[in-house]
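Taking the form predicted on its own, here's one chain by itself in structure tokens.
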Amino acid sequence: MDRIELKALGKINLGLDVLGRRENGYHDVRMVMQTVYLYDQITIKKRKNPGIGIETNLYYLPTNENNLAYRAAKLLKDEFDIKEGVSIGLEKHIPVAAGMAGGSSNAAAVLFGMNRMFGLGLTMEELMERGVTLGADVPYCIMRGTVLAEGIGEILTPLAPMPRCFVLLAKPPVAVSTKLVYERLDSREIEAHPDIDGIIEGLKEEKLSKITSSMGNVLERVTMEEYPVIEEIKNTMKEGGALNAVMSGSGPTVFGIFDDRNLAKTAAQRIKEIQLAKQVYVVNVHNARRK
């Protein structure tokens, strides 16, 4: 196999709770993660030149060791002494720095693809063990589907799949520092925690209304204080028929869960019309896991 093409899917956090901060700066979290069908197209090719080359459709993305996909390729090349070089094409569609794990998903796809391309024989668990050294979201992006993530995000428990619904994604044109969001969270008392157990129960019972009423994100209040547009998008989605709307990750992307595609599309159009966000998508959830 000299070439492989993969879809690197984005994620949303149906629930994100922070339980505390570790001495090393990482945070203990309890999250329900969900893959959505918005993806980057990843192409990996062997090449005679022994190095790692990255090409992308976004001029501002790094193409060196500052790119997680590059670091994922280097990790496996170094460990398994792979002499051949690789060229990696990243056709980006997931919004960048958006709380949707685009970079982590790219790294996960490269680990998965190179394992197959070079016949390394690593199991999914072994890929995830290597993935966590690149970032806390990478193991989840290897697994995919509906998952409870604990620890720093690397302890993963598969959950019942998300029922059929439509997800409206809107990323406002602001840049959020994850580090700054967590620092501000650490400086205050968390007043309200999302109902993670309620989400899990709703998934088991296949009750979309129970899932959406339990959704929440402890980082949301911190990020909204800095960027009020996030709350405006949330309110616009709810006014447009969303069962609930929540910020994903540390933001700034907001997602709304709808049980009617037409309502989701109308709300998407409204968000564009009043210029709250240009990057707006209506997508399905994706429950299939990697094999």
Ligand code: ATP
Second form
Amino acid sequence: MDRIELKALGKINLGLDVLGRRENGYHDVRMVMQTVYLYDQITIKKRKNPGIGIETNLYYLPTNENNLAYRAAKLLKDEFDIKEGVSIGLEKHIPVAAGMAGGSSNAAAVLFGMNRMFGLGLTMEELMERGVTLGADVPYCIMRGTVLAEGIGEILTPLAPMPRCFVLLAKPPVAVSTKLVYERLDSREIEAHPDIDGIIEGLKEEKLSKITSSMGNVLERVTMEEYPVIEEIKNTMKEGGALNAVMSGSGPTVFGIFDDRNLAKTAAQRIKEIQLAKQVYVVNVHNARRK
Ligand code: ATP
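Okay, that is the form predicted on its own; can I get the form predicted in complex with the named molecule now?
Below, the chain from earlier opens the complete complex, with every other chain and molecule after it.
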């Protein structure tokens, strides 16, 4: 096998709660993660020239060891003493620095793809153990589907799948630093925690309305104070018929859950028209796990 093509799918957080902060600055979280069908197309090719090459359609992304895909390839090359070089193409569609784990998903795809390509024989669990050294969300991006993520995000419990629905994603044109958002959260009292258990029960009962009414993100208030456009997008989605709309991760992407595709499409149009966001997508959830 000289070449492999992979889809690196993005995620949203149906719920994101922070339980505490560790000495080392990491946070203990309790999150319900959901994969969505918006993806970066990843191509890995073997090449004569040793080393790792990254090519991407986004000029502003790093192509050296600061790129998570590069780091994933290097990790496996070093551990398994792979002499051949690889060239990695990243056709990016997942919004960058947006709370959708684009970089982590790219790293997960490269770990998964290189394991196949070079016949390394690593199990999914072994890939996830390596993944967490690159980023807290990488193990989840390897697993995919509907998952409860605890610890720093690496302790994963598969959940019942998300019922049929349509997800409207809107990323306003502002850049958010995940580190800064968590720092701001640390400097204040958390007033309200999202109902993570309510989401889990709703999934078990296959009741979309129970899931959406329990959704919430403890980071939302922090990011929204700086970027009021997030609240405007949430309101526009709800006025447009979303069962609920919440910020994903540390933001600024907002997602709305709809049970009607046409309503989602119309709300997407409205968000673009009134120029709240340009990067706007209506997508399905993706419940299948990687095997
Ligand atoms: P998360 O949901 O985990 O917080 P995110 O959406 O906030 O992820 P990413 O899109 O993964 O963030 O990227 C954040 C930063 O990481 C960007 O500023 C970017 O320069 C850098 N980065 C490194 N590798 C990649 C990659 N393969 N794709 C996107 N960004 C990358």
